[in-house]
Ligand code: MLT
Amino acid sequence: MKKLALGLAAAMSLAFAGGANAQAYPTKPVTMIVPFAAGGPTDIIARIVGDHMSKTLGQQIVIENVAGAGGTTGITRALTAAPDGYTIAMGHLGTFSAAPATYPGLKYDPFAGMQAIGLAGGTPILIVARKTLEAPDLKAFVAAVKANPDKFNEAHAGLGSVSWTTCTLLKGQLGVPKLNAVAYRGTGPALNDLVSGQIDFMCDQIVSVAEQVKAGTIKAYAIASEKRSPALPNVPTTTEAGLPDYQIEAWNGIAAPKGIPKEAVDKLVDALNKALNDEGTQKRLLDLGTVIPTAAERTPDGFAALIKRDAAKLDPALKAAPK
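May I have the structure of this chain only, in the form predicted on its own?
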């Protein structure tokens, strides 16, 4: 009986220890790789959301900026890391949905080769132009571009960037895929030349251009979303402005290497949800013009479905685009 009791006690002790270990994640800081330079839209959203997630997890989320190749360098590093839940990534429309059609030799598979965690924020796209451009509204702009594509210059932040991806979709829909495009080393330099009037137009995230639109240093023709943004309530939607088929959002979302423990997935999803439900975090995001994701979009399945949906939308234009 004594041996039996000791055996039962040992078994219970092991079971308790196993349960404790399963619940222990995370026991150290979690690295969130942002595949762009510090200070950009993805970096800002990662820091806002990651700050609150750290409180829920009880461990700091450390932001590591790994820029290069339209964000694919950082995402590759994150998704090829050990699948233990301690390396995750904050990517976006370009790195997850557009990258397969943009980079034929991509070293990761955003559809079947990673663990989606959830959508962290939607960042609507605006069609913006230099303030001196004669076209007063989107209809006039579209007509002018179609009539004289050689007279217009588009700015973008490089192959695979959100500005390149979303304007490539726009040019494809307008039937001017080879319209002159000027690549810059980031949104900042491109926006500077737009403000100074050296470039005619660009497409980019509201987070990047809202302040310039408010200041009147550039003009905004439309926002490519179903509803107007509270951050720029006077800017019409593309549907209102006469281009209903142009609907695209440069969202940001969290992913991890395929095969990370279910406990880690569950805790990361829970931490993301609590961050996005927090009033303070919501305010910081909404002030930037970010759209708070729905409950379904914050789930792994919901986020994975969004990645596939937007890839299907972008693929034809991206594959046909000159690179």
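Note that the structure is predicted; figures quoted are calculated from it, not measured. Positions refer to the first chain, counted from 1. For the two forms, the rigid core is made up of the largest set of C-alpha atoms that agree within 1.5 Å on superposition. Compared with the form predicted in complex with this ligand:
Assigning each C-alpha to the better-fitting of the two rigid parts between these two forms places Asp150 and Ala256 apart. As a two-part rigid-body motion between these two forms, the smaller part of the chain turns against the larger by 19°, taken from C-alpha fits.
Take the protein just shown as the form predicted on its own and give its structure as the form predicted in complex with this ligand.
Single chain only below; no partners, no other molecules.
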């Protein structure tokens, strides 16, 4: 009888401990892997959104930059981590929608093999160039590139990254698919070389280039969106600038390994929502040109649908692109 009572007590305390732990997620800091170098768009969005999510979660979100292979090294690390909610990733259009068509041996499956959390921000694409490039506007730039493709150097953040993907589409449209390109560990370091004039142009997400465009240290030929950005109202759309067929929307969003506890998913989704509803966080994002996600895009299902939709759109062009 005594044995039975002891056994019951132990079982109850274990059940209680399990319940208490599940309730208490997170009980320690959460690592958010940023699959590119610090200072680039993914890092910027992760730090702004992660700051506020830490407050809601009551635990620090620690950013870890794991760069390489167009972001796929870091995302592989994140999605193959223990599915306990303590390792998550800030990925984007490149790592989740473009990588499957770019890397035949990709070690993660963004469609059926991960837990989408939600979209963190829309990041319009700009065609930017060193300020000393002779072409004064997009039409002149396009004419010069078509006439002398060998004279231009493009920077990108590796095969499958957003910069690579979006400039691959641009080069395809201009009929110069093999133009010289230099791969960086992120567009943060690439931007430094654009400012110092060592490279000619890139296609980058607005959040890391907006300040430099405003300061005049680089020039922006156009934004590849339907509308101008309130953050850079003087930059014309590609339609206004004479290249109406070049339109592409990039974004950043959060995912975790498949199989993390439902409670962790719910808490991360809630923390993301609270961050995106927070006035101060919104202002920091909007000042850099980020588009604040809709309520549907902030949900796991809405984000998963966006990933699939964009992958289907990009698939034919990326499979055919020179690598």
